[in-house]
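Take a look at this single chain, the form predicted on its own, given in structure tokens.
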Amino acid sequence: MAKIVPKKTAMREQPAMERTKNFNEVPYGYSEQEAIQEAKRCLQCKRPTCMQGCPVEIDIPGFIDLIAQRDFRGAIKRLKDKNVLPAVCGRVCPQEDQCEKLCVLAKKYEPVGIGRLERFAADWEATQGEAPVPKKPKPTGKKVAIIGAGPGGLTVAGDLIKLGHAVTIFEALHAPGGVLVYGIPEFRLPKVIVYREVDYLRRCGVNVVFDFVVGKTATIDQILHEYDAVYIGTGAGLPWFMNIPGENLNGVYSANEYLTRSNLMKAYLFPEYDTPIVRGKRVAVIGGGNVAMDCARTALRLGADAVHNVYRRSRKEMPAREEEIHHAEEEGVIFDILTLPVRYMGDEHNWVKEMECIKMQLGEPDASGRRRPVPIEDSNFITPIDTVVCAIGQSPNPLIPQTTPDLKTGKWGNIEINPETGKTSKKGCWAGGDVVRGGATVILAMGDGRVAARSMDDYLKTGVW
């Protein structure tokens, strides 16, 4: 029996104050001979209690071990059996709360990185030329609709498309990828490995229309007239604010529209694109998740000074992945923990000028399961600031439920669903992703888009509701 490697291949990466001065990718990725290693690593388990972890099925034992044998396009192909996003989510993907979180080896050691191995796979391909289509299928003659060009709408593509259905995704802005391009950093995922993997579910066959606002466009039962089933991915585009005094001064913003201009919109790329975008000198990021700290960490780039992150509860609590957290550390984000901002301050000009905040401390555990802040009575203090970016969560867009009055939604406006198939009140309507869950994974989206994927194509065989 090999002897088992305790630690994972280290995966090399930008060194921190280098990397604050540019939007490229942070870490590297593995080389052949890394990969081989960490695919080593792997104890092909009769029982692979890893794949329990994925949302989206993966054979995850097969692919690694294709890449311990150095059958790297077998790798690939394997992946994307299971995976239309496979370079996304090697990147993106909490693989530490799912996959790794349950591999055998993590009980005495650290798990297999098959994130990263992931990851090297899809880039393997990447330098290959163009990927290989798979052969399209006899063409059954039904046709759907995808409403939202995400992670969970191109899952649902990507598998119905396999099966001979007609294939259209309307996206509302005017490129593919929802949250993967609007939200999600440069330096964590560069926007052209999304448009890689979307050129290649339009090669395999799917239509996609921009610039299509359902809703306004056209309503759900517009579509539903001239396709046979509709799929609603349209995420959770609507930030929340924390409703205190002097949140409509200048210089406040919601993470979806700082995030939105700097991502969609370009503004990391100026002077190339002279995209309008506040760049401020001494900035606080209100929240504890990964859209905080993409916000903390776009702000580093963009020039500030000092960018402080101020979370209501401790680091420990903090919902963001440990390598996002680790990150920012190094980079220089400072840490307001135990920290709950009461208001905001402005000059004569409306413009943020101060920050007040009240010390927190953990009490009782509540319904998430973490301890509940409670304020500590007289611990107030003021921070200067000139920019406040609020990354406290968000909710669906209403504009479809407020048009489709027979859709079924929830207290927060989230579309309500039959989690084991999908689909909603509406008949030959299904949805998924950030707009049933608000906001959540890119994994999680994707494993929606499955179940109803295969929902929608038995529906669409039998005719069956």
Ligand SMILES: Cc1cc2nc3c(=O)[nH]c(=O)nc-3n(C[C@H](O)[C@H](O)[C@H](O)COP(=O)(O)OP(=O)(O)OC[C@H]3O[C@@H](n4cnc5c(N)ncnc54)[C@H](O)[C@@H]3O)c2cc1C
Contents of the next structure:
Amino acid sequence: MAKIVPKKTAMREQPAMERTKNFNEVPYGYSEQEAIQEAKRCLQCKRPTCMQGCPVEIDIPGFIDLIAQRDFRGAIKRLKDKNVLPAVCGRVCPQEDQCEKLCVLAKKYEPVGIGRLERFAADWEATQGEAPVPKKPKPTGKKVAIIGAGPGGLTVAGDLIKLGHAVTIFEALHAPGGVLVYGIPEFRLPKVIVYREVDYLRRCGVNVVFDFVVGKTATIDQILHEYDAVYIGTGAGLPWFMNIPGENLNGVYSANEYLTRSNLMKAYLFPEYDTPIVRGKRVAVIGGGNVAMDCARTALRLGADAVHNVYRRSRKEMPAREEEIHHAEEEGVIFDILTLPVRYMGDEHNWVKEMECIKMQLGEPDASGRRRPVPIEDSNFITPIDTVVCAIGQSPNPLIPQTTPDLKTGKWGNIEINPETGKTSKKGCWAGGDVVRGGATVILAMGDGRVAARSMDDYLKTGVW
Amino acid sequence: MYKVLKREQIVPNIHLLAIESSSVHQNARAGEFVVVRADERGERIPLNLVDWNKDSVSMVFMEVGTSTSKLASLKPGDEIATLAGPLGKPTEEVQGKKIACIGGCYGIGALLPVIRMFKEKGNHVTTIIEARSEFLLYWQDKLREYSDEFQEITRDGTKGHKGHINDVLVDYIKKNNVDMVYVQGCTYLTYLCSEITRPSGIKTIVGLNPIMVDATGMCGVCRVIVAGETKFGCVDGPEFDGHQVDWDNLIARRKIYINEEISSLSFYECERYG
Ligand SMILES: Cc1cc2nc3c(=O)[nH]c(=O)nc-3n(C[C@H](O)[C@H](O)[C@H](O)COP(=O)(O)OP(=O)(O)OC[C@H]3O[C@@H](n4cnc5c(N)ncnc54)[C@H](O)[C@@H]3O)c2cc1C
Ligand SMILES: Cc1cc2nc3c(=O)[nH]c(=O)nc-3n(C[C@H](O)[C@H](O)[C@H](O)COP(=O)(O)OP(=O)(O)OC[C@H]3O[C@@H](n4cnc5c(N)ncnc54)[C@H](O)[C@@H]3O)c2cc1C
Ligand code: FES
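Give me the form predicted together with this ligand now, not the form predicted on its own.
Expanding to the full complex; the earlier chain stays at the top.
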């Protein structure tokens, strides 16, 4: 057996000082040489624990071994057996909490860079020209409608088209990808990657209809008149605010608005693109998740002098991926931890100019197991700011539940399903991803899509609900 | 891409736009709007639906900035990048009421489907339209068709009543037993009418136009304060009770991008005309 190499092969990236001046991707990815070197670190365990951490059960040692043997085509094929969006997952999956966490090496050393290798294989494939489309299967004559072109909906589309069903995706916006396109910034996930995958699905025969707002343009019931089965993958797009004074001042954004303007509408290229965005000089981003990190790093790239990330617990409790926090820190984001905004104050033109915060300390653990933040009396202080981005979470958009009375929803407006099949309370309707889970992850949305696709195929073949 | 079937200037700066569409009409109702994007670099902007059928939808818009200038340059056969709808909540349907419906600028066009619906539901409809001068008034015949009474106001007195909506509306609600007032047009008009009817407490429904992006409830830029509560204009509105709207906030929020709008327009005009 090869000698253990304790550290991951480093990945080159744009230096922090440079990258805050552009929206290009931060890490460069492995070269072939680096990928092979990293792949050789894998111990090829007989009973690989890493796979238990993968929600879509990728044959991890298998694809890594193929990379080690320089069979890149074989590696990408192995990945794609289980994961239709490897170039996306290699970049944005929280591997440190999934496969890499369970890597045997991680007990003593750094785990194998599974995510980096996944990314490498997918990027290699993209350099080989257009991916060939598999032979068209025999049509089953069944029609499937998928609502929402996020990672969940795209997974269902990919699985069902291969089985010969006619697949149409209805998407509310003018571009596919869901959060991958409107939420996650270009510097973390270049949009061409998503468009390439959608293009592949279209070449396979998937029909994508844009600008179609289900619940308004047509209801689920109207769609069910024409389609045999429906998958709802509409995500969690309803932004939350804190309901504190001053939140409707000019310059106070939801994360969704801020990111949608910058990413989907390309406001960072204003005025070449028509949609504007406020280029604040002193920006406060509220919240401690990936969404908050994306907003803070976007604000820097839009030219802010100071970006404060305001989070009510301590750094340890931040739900953002370690890599994202680290990147944000390197780029100069200022972390105001154990801090909670209590109100915003405006000037005579209704523009936000100051933020009042209160200091927090950690008390007893709450329901989530994290220690509850409690305010420290009389610790209020005021910071001058000109832009606020509220990134404290989101829940499912109510448009579809409101217009589909027999679709059962839970406390947060999330659609309820049977997790083993993805079936909702409504016959012929499946759901998955963020619309079921609230804000979760790309890979979980894809996993849900896979489970539902299997169940949908059964139903389409047998007619048994 | 969506094909432009018609784009014509009705009166200076106000245009009719008809776009090919086979999906928007099926659920469309009076008071709803669509989002359009002129081209791949364009902004998503909301426009009220004025008419629809199984092949097309039409809107009336006023040329004010980059997006509407782009729309104003379209010719039949051209294509636009986005057409999504119908969006928003439809106008609440009432019956057997006496309703005064007021429209200004693009709101004159936007009134059409609403008064048609009111009329069909058996209401008494008084339509009042206003503009600076006679040459800016339009669609009188179309509107008359669904109106029991019809009045025009021009600031210079070239047509109808000379003056402002103030005089006419104050007078009209004094002399008539009006159950409801309905207003479409710029923020100033909707605000003014709400203030006029406030003392009498006559229910006043106004079509608001906060800034929007997605118009599906996803971003929250369209928030308006109504009865002290934050609402999303695109999904909870765009029509609200004018007596409950926080007008200062709405007027201020409409100006968020005023500097950018000016630079965007000059950028567009430079690109287009050199
Ligand atoms: C800024 C940000 C950063 C994130 N970073 C990460 C990360 O690093 N790693 C990670 O794993 N996860 C991350 N997430 C979470 C992840 O993106 C989501 O969990 C995932 O995208 C959910 O996929 P989905 O398919 O369920 O829905 P979405 O991606 O939300 O897609 C839903 C689609 O449905 C469309 N839609 C909604 N309503 C309708 C309707 N009525 N009619 C038609 N279409 C409709 C939407 O427009 C959208 O395109 C991040 C999320 C955000 C917001
Ligand atoms: C629900 C809804 C329905 C709408 N329906 C219509 C419609 O049917 N027809 C229509 O013409 N417009 C309508 N509007 C307004 C329309 O969306 C805006 O006029 C448009 O976005 C302007 O885009 P622009 O890029 O051309 O101008 P911008 O560059 O965005 O604005 C240029 C300048 O004009 C001002 N301005 C913008 N809109 C208006 C306005 N409506 N009245 C007065 N000044 C304005 C701006 O403050 C700015 O100073 C509606 C708005 C909403 C929210
Ligand atoms: S326009 Fe985005 S939520 Fe209303």
